[in-house]
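We begin with a single chain expressed as structure tokens, specifically the form predicted alone.
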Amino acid sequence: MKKKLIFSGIRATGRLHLGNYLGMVKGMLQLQEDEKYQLLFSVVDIHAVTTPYDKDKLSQRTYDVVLDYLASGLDPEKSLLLVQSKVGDLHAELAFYFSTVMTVARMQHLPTYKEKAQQHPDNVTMALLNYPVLMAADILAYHSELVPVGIDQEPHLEVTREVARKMNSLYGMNFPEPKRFATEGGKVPSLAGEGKMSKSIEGSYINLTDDLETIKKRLAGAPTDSGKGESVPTSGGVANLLQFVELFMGEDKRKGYEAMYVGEGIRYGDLKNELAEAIYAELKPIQKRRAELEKNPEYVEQVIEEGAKKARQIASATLAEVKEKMGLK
């Protein structure tokens, strides 16, 4: 049985937040035992050059999620871990050769280009512009089939899709259409009250290497109410909290200090220092496998090396067979 490939990409920076870990990488990582699958985890560095950067800790940001990758429970032997700019010579030359079958009409009109150009007028690159198009170049070398994104993704997805469709139409290429797919977890709320946890988000997230006092702190500047209603708030600070309750504590938990809102009333201190305990019980392991990875440099360098020998080998082949039927010998 021929395994579906699933590709998965974080930007490079910096250490993972709970966003990143619950909404996408632990659902991710309880697949590298399905033998349905293969997995492949990049750290697209590339991409994050398409916007204001520190080039003075871009590589370090990158070996940041590399070590939270592998923390977190990515097994080398059974998944595939990429750095992106690692093969990036390929990338980049199948990117060119998808841009000549898409329009640049199509790409301003994507919404997350326009979000992009609005937020950084002096920095409106051509990188900036053909971003989706290297996405597409990424996800279709390895010929991915399901491309864990969250929803405000999906029209650069749809960009792969058709990159994929014209290719197949116009050269005779054989590239799966990706879809969208959904681990568990799903989307994470921001500490801040609003919308989803980011780290463009000052106070919005908390990080995978957050100690216990940290996990307080962030927590404590959470918004909350008087702890007390006639009807549990369904959106906010307090919708967002209870929410973690139950993806740290269980629903049974949750349930309980729903009753204590509509009832007695909460008293939001205790909630927090006892969400902050869960929280931290899930994330010491993790930062104990981290730190003894922090102490091995060279496992984690022979690591990089070999995800980007293996991902080389299959990346070549697709770029060689697009050459060969755009004409190209």
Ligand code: TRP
Given for the second form:
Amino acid sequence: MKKKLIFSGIRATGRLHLGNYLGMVKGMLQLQEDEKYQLLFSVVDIHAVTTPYDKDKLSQRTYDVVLDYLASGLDPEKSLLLVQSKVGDLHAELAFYFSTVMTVARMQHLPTYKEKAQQHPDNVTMALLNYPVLMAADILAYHSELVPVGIDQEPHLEVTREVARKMNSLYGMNFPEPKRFATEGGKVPSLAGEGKMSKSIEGSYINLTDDLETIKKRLAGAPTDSGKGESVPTSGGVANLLQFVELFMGEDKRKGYEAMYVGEGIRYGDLKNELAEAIYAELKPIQKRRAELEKNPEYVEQVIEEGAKKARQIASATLAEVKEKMGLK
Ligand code: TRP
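What I would like now is the form predicted in complex with this ligand, since the data block earlier showed the form predicted alone; can you produce it?
Then the entire complex follows, led off by the chain already shown.
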């Protein structure tokens, strides 16, 4: 049986936070053991240059994501780890050919493009417009069928499918139409009270590398209320904290705290302490492995090079076929 390829791309924004880990990485890593799937984990550093970024920090940020993946249990014997810029020539060339089947008007209508154009009005570049086409190249270079991303990325996957259909019908390629894929796990709430945990919202996240003290400090900043009331809040800071309790200490604990809320009241100091310990217990083994990896940069470098080599074999075959079928012989 042919394995289905699951392609995950994570932006090179430095250390992963709990939201990345529980929302995607952990669920993906569980699938490493599943024979139905072949996994490819990429750190998409080329996408980072499509909006203003810090060139002196980019490679460290990329490396930090690689370390977090490996520390979280990515097994390079089973899965492919790919730093996008290591095969940037192939992805970028493929993206160029793909851009011939997508119109400017179509790309300008994407909500993600409009949002970023608004955020960076002085940097509305060709690269930004082409961002989703490069993403299509990442995915289709490996004939990936499943892509674990959040709902916000669905418009990009729609572009990927459109590219696939057009390349198939115009040039007789045989690209699959990749689908969004939900891993076990899910949304991790923000510590700031609203929405989900995000690197771009200060006070909303916990890093995988945070020690117990830091976790306590971050939890201390999470908004609460008086601790008691008629009914348990369903949104806002307290609701989010209770969701964390469930995630890290189980449903029964959550029910216990909910009963306190409508009864004698919750002491948030106690809750936050207990929660910090539970979160730290989950992160400690990851941090231990990370510390070991930090002492062994040669090994990490070798994993990166090996991953690039394997990826290059697959992506270059796809590129050769595209060129051939497009008449670029
Ligand atoms: N656009 C994705 C994001 O913002 C990152 C990404 C780039 C990606 N290429 C990808 C995700 C390929 C999945 C597959 O999260």
